[in-house]
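One chain comes next, on its own, written as structure tokens: the form predicted on its own.
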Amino acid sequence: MNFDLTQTDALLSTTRAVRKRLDFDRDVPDDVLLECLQLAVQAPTGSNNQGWRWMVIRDQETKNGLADIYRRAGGDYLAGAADAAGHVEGQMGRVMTSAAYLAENLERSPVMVIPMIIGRLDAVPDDAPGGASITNAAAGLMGSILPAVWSFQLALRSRGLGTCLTTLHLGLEQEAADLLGIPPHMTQAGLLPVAYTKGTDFKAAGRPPVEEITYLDTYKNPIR
């Protein structure tokens, strides 16, 4: 299979966490959303359990409730972001500004999507047999949903939509579960506001050279 590497690399390197450029006034059709989710569930899962589930929220009252939970759960962080937005420069300042903006406007999202995975970390005892520690269980559980979330974000980007994976509401996860009727055996992995983007001209972000953060055989041996 011959992929167009220019297009593929552009998709991978320009799929950003979008907040301020979400178009809250444009509807997101169900067929586009479901098409992106269909691609998302092609992602690998632990033991091929396919335990991902997706909650799509369109009802305005429910979105209002989730936005309220989000702001209350993230109170300290959001207050810090709002404060930092006024005097922190560069990329971090832009992140703080956009985080504060999203918190103020979250309920305006045409659609919210909550990715979920079957299972609970709090159900795994520290001394579980077979090496099933909390660390190993967390890696397995989140590793079975986050690849699908990223595939979902890539599929959205390729169709002119954007989102960002937010996790602040998980500080009050049970409140959100009660609001949405999510059963106790499910774990919420985040919340994604979904909308078409204002323009599609996103660029690659500044990142350190991988040679500076990659190690060969031992952490004491940088690859370069």
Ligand SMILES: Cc1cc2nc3c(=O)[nH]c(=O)nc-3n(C[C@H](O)[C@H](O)[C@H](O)COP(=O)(O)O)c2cc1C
Given for the second form:
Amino acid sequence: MNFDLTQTDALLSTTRAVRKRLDFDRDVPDDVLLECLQLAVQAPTGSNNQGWRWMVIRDQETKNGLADIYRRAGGDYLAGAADAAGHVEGQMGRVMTSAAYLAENLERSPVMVIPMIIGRLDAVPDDAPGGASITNAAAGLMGSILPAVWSFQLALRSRGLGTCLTTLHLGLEQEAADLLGIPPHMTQAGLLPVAYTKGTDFKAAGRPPVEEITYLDTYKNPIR
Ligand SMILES: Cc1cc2nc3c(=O)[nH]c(=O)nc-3n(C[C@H](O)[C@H](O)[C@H](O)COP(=O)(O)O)c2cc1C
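Please give the other form, namely the form predicted in complex with the ligand, since only the form predicted on its own has been shown so far.
Full assembly next; the chain just shown is listed first.
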């Protein structure tokens, strides 16, 4: 199979956290959403456990409730973002302005998606490999849902939609679980506002050369 690298590399490098360019006025059909989720569940999971579950939220009152939880959970962070938005320059300033905008408008998203995974890390699982800490176990649990979330984001982007993985509401995860009837053995991995994007021309982000953050054989030894 020969991939068109121009296309695949563009998809991988221009799938951004979209906030200000979400088109809140255009509906997202179930078919498109389900197609993207179907692609998402091709992602890997630890022991092939496939413990992912997906909550799609369209009901306006429920979206209002989640947006309220997001803003309350985000409290100080969002206040800082709104403050920084006015005077921080460059990429960080843009992220802050954009984050503040999303917080103010979250309930306007035509659809919200909450990715979930079966299991909790409130304690180290009994069946965790010997000596595993919560930090180690987190890699297994979150590592079995976040690859699928990213695939979902890529599938959306390739179809003219966009999203932003957010985690701020997790500070009040239980409130969201109560609102959505999520049982106690499930972990929420985030909240994604999903919409068509206003335009599809997104750019690659500025990132450091990987040589500066890649090591060869030992952490003391930069790859180059
Ligand atoms: C684990 C994780 C949590 C995030 N949580 C939030 C969030 O709560 N709110 C938000 O506006 N953006 C959130 N983001 C989006 C990041 O701010 C965004 O990915 C980052 O600024 C880089 O922008 P880019 O994805 O366009 O390169 C989160 C991203 C990740 C990976």
